[in-house]
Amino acid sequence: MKKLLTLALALVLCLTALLAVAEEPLNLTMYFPVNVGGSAAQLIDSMTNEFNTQNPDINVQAVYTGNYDDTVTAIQTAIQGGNPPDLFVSLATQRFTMADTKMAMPLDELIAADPEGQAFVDDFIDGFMLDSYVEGAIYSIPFQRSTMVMFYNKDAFAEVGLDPEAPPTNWTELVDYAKKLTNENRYGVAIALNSGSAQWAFTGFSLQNCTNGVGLMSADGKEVYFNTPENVEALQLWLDLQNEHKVMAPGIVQWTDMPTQFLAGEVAMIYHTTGNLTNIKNNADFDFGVAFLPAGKQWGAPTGGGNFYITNGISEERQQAAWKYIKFMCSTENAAQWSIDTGYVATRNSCYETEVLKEYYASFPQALVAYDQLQYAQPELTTYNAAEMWRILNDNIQAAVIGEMTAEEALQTAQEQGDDLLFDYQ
């Protein structure tokens, strides 16, 4: 009898241990960047905590990893160290590189196995899904997505006799308005020219002026078209704003400085991400407007921002858990609220049917500008070896900005270097 009791006790202890193991949640790690002002990092933490509460069998740790470039470096380092994140947010423009290096996995099988999967994907705005594909496979899901818009100081407009409700609609008006708005304490316009941001702004100017319909690159990421006459003309406009018209700060204008300068009244118009909309709304002590980017030959704007990727090589159980987390973060309700809280553009068509977003747009119509502009938007510069391609274009643009090259020389050099970089993909 004593032996039976001992055996029974041992079985109870084993079952208790097994139950304790079974109750342990599956721990996932998610890396994410923040490239805008405001409290986006805290919002991601809050949303993740809510997911964990609703899904006690899964525990996602959201790890803030700096800006987009820092995040890619962190992912690479973690993979090389044998401790990769299970999923991450990275630029949509990194999709070719993520596929080519096998850092991320295609999501088509997860989507096909999910009864809600295809409907979920089909609900995303086409302009954002454009840069989720690599050779027909879906590698990422749109999340913190944006387009570039113009923020302008309505009070400054009124001060110099411009109509505060009529921002510039084309490049000629841009120059004219910027001249009127510039004085000893204020520049008329600011466009980011620093490495990592110049290519985004320049994508917009290229789309506004191009005749090939695609601007800087082919849709498959294997060709670039930097040295077209239209792109040379666009870069020359940037140089003229600084050097001839003197309506933009000289030298390399920093992306991160522009919202602060705008809020301080040091610049009247800035080209910046919708992801900074809530930050500007909450901190501006003047009336401001949001407008389409002024047209060249036509309207045009770059989409940008980050998508969710799932790391290649993780177990099927982890894949399923990561997919569940992505669906939660990108649910209609969460995507709508995320847009309101950050200024990023709501990524799903169903978001625009929610009462919360309808009420928000009714009370703050500036927020709707980015959505309306999406019909003219295309992905920013996106190729294989995207980070290196960005460096090539940014470095040569900066060489023109500091006077080492003409606009034509800079883009011809960028073309030659870009062709060399993509040679193996031809």
Given for the second form:
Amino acid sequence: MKKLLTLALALVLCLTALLAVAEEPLNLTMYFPVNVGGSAAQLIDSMTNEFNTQNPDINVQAVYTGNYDDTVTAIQTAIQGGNPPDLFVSLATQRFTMADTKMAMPLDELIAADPEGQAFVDDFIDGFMLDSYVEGAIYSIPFQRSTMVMFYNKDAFAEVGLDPEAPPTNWTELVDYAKKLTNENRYGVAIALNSGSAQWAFTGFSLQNCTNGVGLMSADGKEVYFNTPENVEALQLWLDLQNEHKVMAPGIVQWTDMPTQFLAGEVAMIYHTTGNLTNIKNNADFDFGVAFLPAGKQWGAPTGGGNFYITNGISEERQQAAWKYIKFMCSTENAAQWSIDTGYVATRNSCYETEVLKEYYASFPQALVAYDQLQYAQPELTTYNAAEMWRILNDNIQAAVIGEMTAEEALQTAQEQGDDLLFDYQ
Amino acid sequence: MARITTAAQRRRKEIATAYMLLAPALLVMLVFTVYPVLRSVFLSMTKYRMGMEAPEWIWFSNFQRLAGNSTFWKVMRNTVAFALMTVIPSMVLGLGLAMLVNREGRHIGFIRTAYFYPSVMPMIAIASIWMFIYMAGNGLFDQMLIKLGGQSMNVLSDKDKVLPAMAVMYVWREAGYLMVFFLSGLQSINGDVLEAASIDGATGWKTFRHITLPLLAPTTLFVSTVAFTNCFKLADHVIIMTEGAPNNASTLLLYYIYQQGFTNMNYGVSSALTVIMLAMLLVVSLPRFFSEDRKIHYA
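Same protein, different condition: the form predicted alone was shown, now please give the form predicted in complex with its partner chain.
Time for the whole complex; same chain goes first.
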């Protein structure tokens, strides 16, 4: 009898163990960066928790890994160590590098296998979906996307006799207004020139000036066109703002310092990300406006921000789970709410049909400017070996800014170094 | 005969014990120092980037390419310049501080701690604080200049001022650390010698010049090695403060290695740079290695 009881007990234990194994959810890890201030990290955590509750068979752990650069380093290290995350958020512009280094996988098969897949992908705004492709394959899904806009101080405009409702619409007006706005305690305009930021703003100026649509690079990421006369002209404008007109602070202004300076009234117009909208809205003690980037020969603005990638080489089961998670995070409702909470631009056309977003824009029309500008926006500079290419352009722009080279010499040097870097891919 | 065997046996046993006691440290050294060094030397002669199946042997091509790269030479010049700007000043200051606090007193412990304090802080924290000091226009430094009737300098974006500005910060941090070594050196000097000197009529400067300084020689040599190797091993403050700007005017070797390896994912080139750095560290360590117990007079 006792023996039988023990046996039964053992059997029950075994079964429980088996059941426990079967019920153990699939654990996924996701690395994500945060590049704007505020509570973005907490938002991602709470969205992830909601996903885990809805999907008891999957447990995604979201790991905050610093800024975009730190995150790439973390992924790289994890892959080298044989313990990669299953999915991650990285710059859209890292896609060539992600494909080339085999860190990320193409998503086309997952999209094709999913009955809703094609409709899901088609719903994203073209301007954002543009920089998901490598050699015709989709490598990433737009998530925290931004574009550059101009924030301007309406009170300062009124003070110097400019119409607060008429921000500059072209480069001539930009210079003109900036001159009027500059005084002892205030610069007219600010553009961040530190490494990692200058190339983003410069993409915008290049797009505004290149009527032939050439810009800074080829769509396949294998060629750069830094030394065109249009780009030299664009860089010359920056140098003139600093040295000739003296309406922009000399030297290198940091990206992260600019909102503070704007809020303190030390600069009247800044080129910055829409991701900063909430911050400026909450902290400005003056009336501020949001405007399109002033046009050169045409309107133009760079898009930026991060996309979801799935790590190369994980099991099919994990790929499916990761795909499910991405679809959840980028669902119409979540993408719309994410946009409201952060200031990032909602990534899908259907978001703009939702009540929450309509109400938000009605109450805060400045937020709509970024969306309206998207029709003129194009991806920022990216190529194979993107990080190195950014460095090349940034270093040479800085050389021109500190007077080591002329605009033409700087972009010529950048061109030569860029050609050399892409030699293997041509 | 039997006694000799026993002695030899005992000696063998002693050697075995010694090795056994050394084994843990040796093992750690092998895994964390010797192996990485050998691996770096190997990788420095290969083409190896993220995504490649295996390193590709290319002999000295990485070094050749670096030799023809103007950025690399700029980085080397910066690294040497930064060493020259920081090592001597921080040693002089460290010695000065040590002399100041080498006495008895009620609050001396507090003062010593205060001087030493900056070296306890992580470089990242220090860099963040000093970034505010050097911030363009609004920073403490620029504000001071403006209050004194000058112009704001924005040192961090000036190619000639950015390295000296960083050097000042580093000397401030390092002096307190070097002070500790000098202090222990000073305290190991026999008081009788100093007393004899004062009986012979030596004044403060003379005592310092002819007694203290020579007796401190071994400490000084040790400190200079530490100071040199420390200042070659710096990268964190560059990441925080400038990311090498403007146009690599503040890029130091270790930051360049980090950039090549972790941002550009180019392991071949970053290993080649690591080997160059190892060679530099070896060179600055040589004087201490050879002069140990010879020319230097130990007190």
